[in-house]
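Next up: just one chain, as structure tokens, the form predicted alone.
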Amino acid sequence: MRSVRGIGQARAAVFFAVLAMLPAFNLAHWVLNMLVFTLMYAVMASAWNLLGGFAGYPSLGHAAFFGVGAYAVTLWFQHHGIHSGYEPFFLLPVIGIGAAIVGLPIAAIAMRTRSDVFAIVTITLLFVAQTLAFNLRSITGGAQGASIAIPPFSAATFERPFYDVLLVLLAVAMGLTWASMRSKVGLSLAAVRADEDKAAGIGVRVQAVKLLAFCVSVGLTAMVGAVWAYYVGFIYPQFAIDPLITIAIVLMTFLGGRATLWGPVIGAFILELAQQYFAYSLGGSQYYLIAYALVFLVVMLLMPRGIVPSIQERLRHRRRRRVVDAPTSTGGAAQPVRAEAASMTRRPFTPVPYAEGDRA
């Protein structure tokens, strides 16, 4: 167990190193533009994952509470001066903060359903966030828009700042989801997920548990909100309250596999830099939305439970075959363990908590 669990760490480590050393290569900054929508998506995809996988909430506004964020520091610094250029970044917890108050009764509210009816009034909030972004035009500018002051960053290494907070938000993220997965924390969202009612039958505190989730999840949302809304400098309701946002971090979720740790993280490096690299190949064509849906296919008809659980699963078959072709000293002792695995091999498959992989 420690073993597996060391590999895991060193796993994290090289990922984490080598994404910190990638802007040092000099890249072209369409390059990094890329790899800062990716990161922004990989959070988010993190962040909805303790909801939507964990808990097995599959919330479809999470794209409000992005636009709470963009909003919540444009609106601040229209009034505040920014003068070393890092003044947003020290504003992020207390966004994440106050987003996550603000999303504390609507989670209250929106948890007493379940499933489909959840998703129908997480989606219902989406659309009155942007409906309000809109109309309230001596808030929000309304459709005409809000602006933000330029970054005083140098042209030559713009995107690095975005990149470095992006990648510090994305440890918090994956940190929160692998201490979750070790505590009581992760096991009572699992037991939610299984069956709520059971859960709650056996003194899960649920709505605790569920509340937790939901405004851990939103806050990390609110907070990659404001660091898109000071990256692009102006923002519109459409875009800041998108649903194609909420979509994205979904099939993004789906595509790595649910309730695992690294498989939000997967599913946001393939499909935003597919699309990312499409769109930047095909231009303005709209054909690029073709070709980023066929490898969204292609991945799910290949893996349809996910990448990750995929080959975890492919993992535990192909150990399960060495131990049914494991040579023994006497030939005797072959035929029980052949049995044994051979019946393991046939024995349906049962969902858990967290695969032992993955929990490294």
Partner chain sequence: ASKGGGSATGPSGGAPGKALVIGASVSLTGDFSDSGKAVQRGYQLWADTMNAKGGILGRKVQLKIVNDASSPSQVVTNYQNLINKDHVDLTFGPFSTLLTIPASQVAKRYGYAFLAPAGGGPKVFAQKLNNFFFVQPAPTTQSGDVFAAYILSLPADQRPKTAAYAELDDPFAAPIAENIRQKFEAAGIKTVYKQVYPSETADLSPVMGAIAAKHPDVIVGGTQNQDAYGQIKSLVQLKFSPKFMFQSNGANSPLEYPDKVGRANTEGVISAADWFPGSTAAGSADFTAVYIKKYGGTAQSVDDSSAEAYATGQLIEAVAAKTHKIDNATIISSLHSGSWPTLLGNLSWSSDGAPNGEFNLVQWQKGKLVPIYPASVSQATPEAPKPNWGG
Contents of the next structure:
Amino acid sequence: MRSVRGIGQARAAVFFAVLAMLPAFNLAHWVLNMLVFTLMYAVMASAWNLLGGFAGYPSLGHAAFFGVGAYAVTLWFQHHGIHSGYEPFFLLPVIGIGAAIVGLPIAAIAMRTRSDVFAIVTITLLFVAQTLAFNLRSITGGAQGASIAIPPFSAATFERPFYDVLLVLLAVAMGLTWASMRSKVGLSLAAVRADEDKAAGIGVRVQAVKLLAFCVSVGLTAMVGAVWAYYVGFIYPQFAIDPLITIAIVLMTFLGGRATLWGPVIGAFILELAQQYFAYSLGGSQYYLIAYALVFLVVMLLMPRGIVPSIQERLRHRRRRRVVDAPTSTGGAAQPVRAEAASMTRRPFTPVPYAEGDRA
Amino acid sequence: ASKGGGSATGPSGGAPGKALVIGASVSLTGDFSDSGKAVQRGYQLWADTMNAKGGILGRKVQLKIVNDASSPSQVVTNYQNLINKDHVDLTFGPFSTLLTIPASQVAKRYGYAFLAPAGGGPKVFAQKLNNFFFVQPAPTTQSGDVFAAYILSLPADQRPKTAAYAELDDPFAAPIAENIRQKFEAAGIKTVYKQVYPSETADLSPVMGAIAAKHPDVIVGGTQNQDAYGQIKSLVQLKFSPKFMFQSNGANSPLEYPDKVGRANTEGVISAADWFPGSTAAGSADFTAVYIKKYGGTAQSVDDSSAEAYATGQLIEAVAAKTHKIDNATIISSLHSGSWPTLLGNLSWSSDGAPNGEFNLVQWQKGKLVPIYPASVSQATPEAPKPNWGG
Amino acid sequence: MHALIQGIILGILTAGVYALMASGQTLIFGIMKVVNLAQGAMVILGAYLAFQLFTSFGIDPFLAIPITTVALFVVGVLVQLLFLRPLRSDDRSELSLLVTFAVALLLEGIMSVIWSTSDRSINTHYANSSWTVFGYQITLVRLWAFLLSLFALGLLYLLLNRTRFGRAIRASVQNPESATLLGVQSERVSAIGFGLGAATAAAAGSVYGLLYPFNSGSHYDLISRLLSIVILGGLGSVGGAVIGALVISVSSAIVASAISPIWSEMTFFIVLLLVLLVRPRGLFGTAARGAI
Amino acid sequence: MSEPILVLRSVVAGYGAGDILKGVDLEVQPATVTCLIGPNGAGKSTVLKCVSGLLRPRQGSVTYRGDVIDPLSTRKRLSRGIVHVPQDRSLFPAMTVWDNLLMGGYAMKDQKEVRRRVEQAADTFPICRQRAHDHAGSLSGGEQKQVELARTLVLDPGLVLLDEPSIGLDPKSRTQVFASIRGLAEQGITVLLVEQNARSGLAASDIGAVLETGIVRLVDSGASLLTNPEVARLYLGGHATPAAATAATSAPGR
Amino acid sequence: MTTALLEVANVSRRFGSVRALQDASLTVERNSITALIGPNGSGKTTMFNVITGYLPADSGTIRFDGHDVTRAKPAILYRRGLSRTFQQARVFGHLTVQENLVVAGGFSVAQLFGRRVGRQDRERAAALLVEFRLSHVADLYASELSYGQRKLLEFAAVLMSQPKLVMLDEPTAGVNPVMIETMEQHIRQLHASGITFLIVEHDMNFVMRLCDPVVVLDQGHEIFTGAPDAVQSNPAVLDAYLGA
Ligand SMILES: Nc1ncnc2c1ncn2[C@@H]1O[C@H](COP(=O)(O)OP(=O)(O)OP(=O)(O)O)[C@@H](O)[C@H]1O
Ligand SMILES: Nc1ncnc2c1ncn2[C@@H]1O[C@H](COP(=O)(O)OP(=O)(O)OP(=O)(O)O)[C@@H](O)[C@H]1O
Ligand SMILES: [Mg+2]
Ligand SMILES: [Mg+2]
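Got the form predicted alone; could you also share the form predicted in complex with its partner chain?
Zooming out: every chain and molecule, the one shown earlier first.
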């Protein structure tokens, strides 16, 4: 058990060390640019996983909070100057917490519904948010969009600050995921996911953990939205609050494996890189969508539960072989039973000798 | 290691004989795909023409066109890749108009000139990027002003009394109609109905139904593509035909428009265009000829988006001819001074990249799109009032 | 007032088109518990097929329906057999969401290769015809679509509720193990069921193509609407699909004509939200006893 | 004694990894009731699944009427007359009770005959008629069990596999069910029964078999198993008085 | 404190045309083991659901431990000290058997951030798992258990918390007789420590051995309340439930 955990921590350390060192290798801008987008999705998929994976509430409305973050940072800096270029990043925690607070009443209402209905309710919220962004012109600029100051970073290292901030966010998202998995929060979320009514009836803090998962999840998403807006420089309602963003996040999480620590990250690295690569190299030729869809379908067919769970299942089976071979029985030190009519016994009765301590 | 950083002259200062690679991201899928493809045709046609002439300054022109699927993230990635991965020499703009801003910022970062044949909304110019040039005669939102000028030039008894406005909520549609409305209202044309509709509106029947109920003399549509078709279809079904029907966009698409609304229903519809068949502007005849040769059809079937794209190339050609250089810095500094002839007419820009010219008014007459105003370009008399729908 | 009534009439007729599209969705989603995000793409595929038959052979889009229906039936069966069957039963309904989305992308990609991404529309001579009744316009194509959808929905209802096949398909979803024990070949039945759902998309496609210009990406707009209709009406309720479509189309039309189209989308979403918060199972969904 | 109708030979089976059945040998005589008892998790239900085809054995063979049926699908086995009533809720919860009964005859070609038999089955269990148009899932636990049993009667099977038919039944219905199980055997139908309610189960059976940790430990007549004190102590509980119960429970597992 | 622990007064509940409970009343005295019996479909489970807040009653009142809990939700009732099992065992399939027990242990909001399965949790769970012969499957997912093992797990889970009233819905169905005796022993132990039980059961031997008083429900209404031996001789009960 201990050694397994050690491996897990080592894995995480190596992963983040490699990612942190990558830019030092003087990577080309286009590579860093691709990694910036990949990290964005990795953070969002991890965040979504807290709610959609662990709690079993498949939100399709996360893009609304992405938009909340994007608009928050854009509108704030329409009235406040950007000098060093890092100001928007300092605002991130505020945006995250703000989005979480905005999310609280929404969660309280929306989470009265379950599974598919919850999915539809949240996607509905997304469209409502989008409509508001379009129509509250005086605040958002409506369809005309809104611009944020161009980051005053030098062209040579333009992507670095974004990359670093996103890496920190990913560490936070994965750290929170990990912490929840090994605490009773994770246990309670799993119970909620399996059978919420029963969980409520046996004293699980259903409401508390649900709301917690929702708020953390949307808070992280909003922070990514803010970074995105700053990076792209200009936002319109249809792109800042885009159902396709949610769909991409969900696809990544499912592909990598729901309710796992690494699944969403792996999913994001595969799908976002595939998307960026195919869209660029095959984009002109219409085959891009086909290639992208096939990557996804093939992985899903080979690993129907997503990558990480499929691998875990295989490992588990190997471990289980040992477990099942242990004896099951009613009796403790049972004496051999003599059948009254021995002639009718078709098989000699020899109870397995075992002691209580044998049980694993 | 990254080469593109800051040194725009690096890759473009290459020796003659090495191909001149021009990169562009356009929307080949999604809502803007019709126009996106027209842009692609224009770029390609110009490149072919140049190569037939032996290239620019002895360098063959090679295009690299990628798809952005209408996503701002993808457009950023695309220009990053074009500039830093493929090290293209020059960049042309996207068609997906909403994507121009993020794309122009990337180009600016690496010192690339950014010539965009589409996407000239006010916010683009508000960025005040000196590398940006909008290759049309006027900023998009002013493209309908010529319609207002025409209507107000009519004698009082022919002038419409009431107007209805149906505007797509899009930075490049609604403002055009709004500009017209201001001019109309100032001239005493009563607004009986005004409606902005969101871009996902699949069904324009409720809006057009409300307009039909008001019987306005003129309908001004601030439109893109789909909704322009939808407006006409609904009006036909509602059997209401106004005296003047103006649509800022969509109706100026010679191939798609009759196909989508039915040829019989195009008669009399007015739109704005910068290029029109039979234009006498610089290179227009050549362009028309090679277009027909390559893609078939008639001069009527040429989309003005193709012409705008072609004009983008013409500018490069003109700068090269004048300066004998073909790097980004030269292009930027050259275009900022003087006036440059293209098939859209002579173009010149303010420092923010906004062009200083005017559009032309075109009308559908007997299945053809002909220029009717201003008099300098007019090839036919305006058909007014518009006849009834063909059904 | 006139505009309002005209708006309502249009709303009702448009509802017919959406009900037709949603009927297959109800079948697949409500009965088979597969959230088919490819339904929209299938409608568009149906539209393209009708377009092709019309432009190449001059076959009227309504008459083309039997042909396109068969074609989409085959597509549906293939999708089920190739992509959905391998999913495990315990998380099938969730994973199906993703697999069918990928199928939608795949179809979109294939359609854009075949027909390119330009807008298409089917321009029959009657495409824009309408009747004037008491000064109100009734569009012919919409009226036909409305009747066609009632017919298709009726047929589906009978098939699902009154036939041996219908029972088998419901059974194999509700309790696959038990259905197997009773001799139901679940895979075959599900494939046919999915095929039928897809087949309704063919009929809807013809109508859609007559009413609106479409391109390979048009399915995105359709799918959220279809899902909403199905959920609003209550999963698996064929009648619910009609009512759901009516509520959505008419409320949008009323707000669009009386207030502004800007808020019409929003109204519809708010109606949906309210209904779901009050009745999480939709208007006509029945509450299951579950495990209590 | 005649040829056994069903023979399991060294059947090894399991789910995923690990074997649950570790070489099960069992013979079932025609037109008798055989009762399988054993602790929870011993693999009793797994045995039935191997016979009906829900689970493929990894080793060993299942022979029915002289033919090895391992390669056959569930459907083929059904058509040969093997009917399995599983332990967990096996109704279709969102279908009406009547549709559930009709599903019982799904494998039969003649739909008229199916209707006739459904009527007959509904006579035996009146709940079917009382609640014919309600969703089966809305019924109480015991009511559902009754509908499940009624559904079995729609087919005419050669071998019935009953997995704990008495779960959730009230004493009256339980008596009735055990009586009808005997009735089946008298009609010439073979029954393989799993029961935790072992006393009633064995009392209604000709043969009893004890399954433990995936192995058949003992096979004997139902009556003699009931009177075997060791069997009683290990598997039947057998203590009517509270005092004795306390004493007995402290013995095993301590 | 002379009031009964649980008082159900004149509760009715209908589903469409089915009257599952009709004016039913029931009292559970403190520290009793009350049995609730009745034929299939007589409304026992519905009574449980109404008491524990899983279903709202159409009319009638329910008082628990001196509070009116007629409209209370399950979570509130749990906090007041009421714990139950389900007729169709409801275990968390995605959790391991051990985790199923831990999650039922009850913990405060502050404890949420503690270890998922702490040492104490593990020890408490392990003792129960041994007794119910589930130790060897402790690390399997609950969805991989046999029917009877699930019933045992659910029963064991109830023992993890410290309720005032435990309501068991057919706890012995599908459970091996030897295990039933273990259950019985636990119930007696807890009873001795002051916990009250309300048990729905069809196993009459079990009821007779363990319970007093016995309440008989028929067609949604209680027809008898009394000592176990009186039940067996009551003609109404014989007719409705036990069979002649
Ligand atoms: N679907 C499954 N996946 C994995 N393991 C399973 C599955 N079903 C049963 N098992 C395991 O197989 C063993 C035997 O299960 P089975 O259902 O055959 O027991 P049983 O003898 O019928 O018990 P009971 O009397 O409780 O019904 C159990 O230990 C259980 O954990
Ligand atoms: N959700 C529901 N919808 C419709 N009818 C229901 C519902 N729940 C219970 N009933 C009906 O109410 C009656 C009482 O059911 P309940 O489950 O309380 O019975 P029970 O006494 O627990 O029976 P059993 O001993 O069989 O478990 C039954 O006739 C049942 O069919
Ligand atoms: Mg079993
Ligand atoms: Mg019950």
